[in-house]
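Here's a solo chain for you in structure tokens, the form predicted alone.
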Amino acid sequence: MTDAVASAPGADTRKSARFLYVSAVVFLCAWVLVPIYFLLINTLSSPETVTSFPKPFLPEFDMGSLTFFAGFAGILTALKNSVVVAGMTMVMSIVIGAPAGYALSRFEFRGKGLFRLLILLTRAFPLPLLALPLAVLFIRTGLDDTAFGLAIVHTTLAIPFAVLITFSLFSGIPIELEEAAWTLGCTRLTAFTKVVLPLILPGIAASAIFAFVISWNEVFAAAVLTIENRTLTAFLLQNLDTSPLHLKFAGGFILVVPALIFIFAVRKYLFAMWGIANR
């Protein structure tokens, strides 16, 4: 009897903790999913429905807003610029970040820990603080208002994540596999391309998607460094006051879709990265 009474407070505590945990999970899911759901509803509704009140809770599956978005002057050009800049950012970040991640994983050198810290510290500088020097530099070098110049800035933002993600991927591949390939006559490059690369290719693809999304959603540098060749985010920001409501919803939906794809494609590699970092 005494044991049953003593265990009751502990059971109540566990139930309360579980209730708080479930409540927090439900709240966070609602915080993320409810805005996306209403964005989807307004995107797949007619322009008249978007401006009406009260809002519907189910989409009409009307393509009027998306059709208006596609036909709006300058949208397709801005969308093409976003794809081009994000594509170049994706390629450059992997070409630069993957070798750096491999070197951090396979080689021991003085200042290795400091180098990893400095990679993260590159994100500590606010982009607005660097906007004016970057604009002056780009004007002097002829890179202003160009897709390549903007891709360089976006690559700088994406490289820290590309390095750390690829570092975690290479760290998960035993070096004994490469050593076995060396004993069979492979060079370091051949062993990398034939043994290591096929194993980490899905992770490399996820890192590339991450870089693509960073460039796709970036707005400040695109708004400052471009005038005629604006990306979609900068174009929507420029026309925020004058564009109709259904255009804003459709543009927001187009911008959100790649981020959602990234979440499902790269989540386990991000978890692996933080797991290795915390060991």
Second form
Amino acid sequence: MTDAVASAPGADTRKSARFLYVSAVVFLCAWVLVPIYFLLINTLSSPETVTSFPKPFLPEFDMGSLTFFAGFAGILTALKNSVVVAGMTMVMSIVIGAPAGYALSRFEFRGKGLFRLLILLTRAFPLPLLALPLAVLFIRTGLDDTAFGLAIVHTTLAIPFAVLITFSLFSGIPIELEEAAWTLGCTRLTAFTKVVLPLILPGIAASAIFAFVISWNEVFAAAVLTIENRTLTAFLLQNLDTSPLHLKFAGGFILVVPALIFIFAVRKYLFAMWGIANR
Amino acid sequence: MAEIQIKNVAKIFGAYQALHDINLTIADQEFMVLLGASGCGKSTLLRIIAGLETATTGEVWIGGRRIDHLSPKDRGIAMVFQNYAVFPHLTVFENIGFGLRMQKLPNDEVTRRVEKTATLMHIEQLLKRYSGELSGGQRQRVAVARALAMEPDVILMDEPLSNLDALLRMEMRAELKGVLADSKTTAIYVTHDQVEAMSMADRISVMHQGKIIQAAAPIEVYRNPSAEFVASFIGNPPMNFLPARPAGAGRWTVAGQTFDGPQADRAALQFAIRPEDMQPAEQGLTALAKVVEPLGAHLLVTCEVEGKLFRVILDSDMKVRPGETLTLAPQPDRIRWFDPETTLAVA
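In place of the form predicted alone, output the structure of the form predicted in complex with its partner chain.
Let us now look at the entire complex, which starts with that chain.
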């Protein structure tokens, strides 16, 4: 009996700490999941249910809105454009970003700190500020309304992340592994391909997918710089503006799901970018 | 034949001079230990020999061939790193065989040499494992086996045992010494652990602030330190120092006692004696015992002689209490003398 009394305050603190922890987790999950859940329900509901209130908590599995999109003229071209642009963005941001990440992690050079800061600063300019001059420039060079032109813009958006993710990946690989490879008969290049590359390949893939998602989700530059070759986001933005509510939900759903799946697949590498242990 | 010659090597990092004009010759098949506190330049010197760092000035020769302009792979060296650097994406077998595969040796030769060195290092049962499934000691064995499998002219080791626990370190120390002696390679071994240095080396180079202070056989470094730094760095506890004043030709007064010393024309010298080279006697230095530490094998007594810290190691059967006064007679042939201005030994 006395034991129970003595341990009571400790148990209380632990209990309230646990309560705080659980409620924070529940709140954050709800913050993310509730909108996605409503998106899902409304996508799979008939137009009447979407505009009615209260909402049902279970979807009706009415495929009307989705089948409408499947048959919507131009949507497949837009989807194809999105994939092409995102694919190009993915390749270009890794080809340019990974060597920069390697250099940041392995070499000491003048202005290294400034370089790291400048990489982040590219994200400080609002895209609308850049989009119009870019549009003018692109029209002059003939890059306007092409997938490649848009991919260049998306690459500049994705590169900071590619550099930072690969920087943290390379930094996670002890330099001694490379040095050991050099002493065992490797050149800098073969040490990279035989030792470093196999170790960071999953991380590179993750950072590539992240670049893909950035491009996939980007709408502003896509809307300004393309007219005929619209990407899915720009296409939906243009067409959903005047569409009924249930189609807006369905369009949003189509955009969100691939991004969600990709991000979920590479989540542990995104933690690495913020310096949380890469395991 | 793989004699190593280091000629006038210096290294400057920005405004910091890490190495000053290093000259050192290491004989074929010699086991040379570079010993010093952290930041003394010993690892930098090793990395210059390995080719992982370039010397600002100077030359490095291995087996009569100048190699300081070659890349690491062309120097005929193999290296063992402090954190093992075992490749995590390869099995133990492929780790040990990595260098052999880079040389494009035929498969059966790779297998033969990997199995031979794995047996030598007692890891033949681990060949299929990955480094994540190994303990620290096993990883260390893989790292050594990987270096030995290359059959290099020179094997370079950078604090290879410092990440192991004390017991394992002692075991590996003896084993490494045996394996390296059998392999007939020239070895350079960097450590800050003087016990490791004493027990393994053919010769020790004691380094301090980017210079080699003394390069000699372990017992020579211990008995006849060439400078005060070596005397106070080697030995646990280190040598005791007391100021000495001249008292006629070849005689010096230390803490009220007169000793035979060098015939040096100097106003003052440092008298030095190792803690274990003294015995309680009728006549000698008067020491006030401050702290008594029974260490099992012997008794460590920290005393004061004329206000100076003075340690003595006595037989563990001796009864000494703090506050007691001891009279200690230094063994005459073990007394050393240093010049307080140059800090160098005076004969």
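In this text the structure is predicted, and so the values were computed from the model without any measurement. Between two forms, the rigid core is defined as the largest C-alpha subset superposing within 1.5 Å. Positions refer to the first chain, counted from 1.
> At which of G185, K80, L66, V95 does the chain hinge as its rigid parts turn between these two forms?
Of all listed residues, the hinge one is L66.
> Degrees only, no decimals: how far does the smaller rigid part twist against the larger one between these two forms?
Interdomain rotation between these two forms, rounded to whole degrees: 12 degrees.
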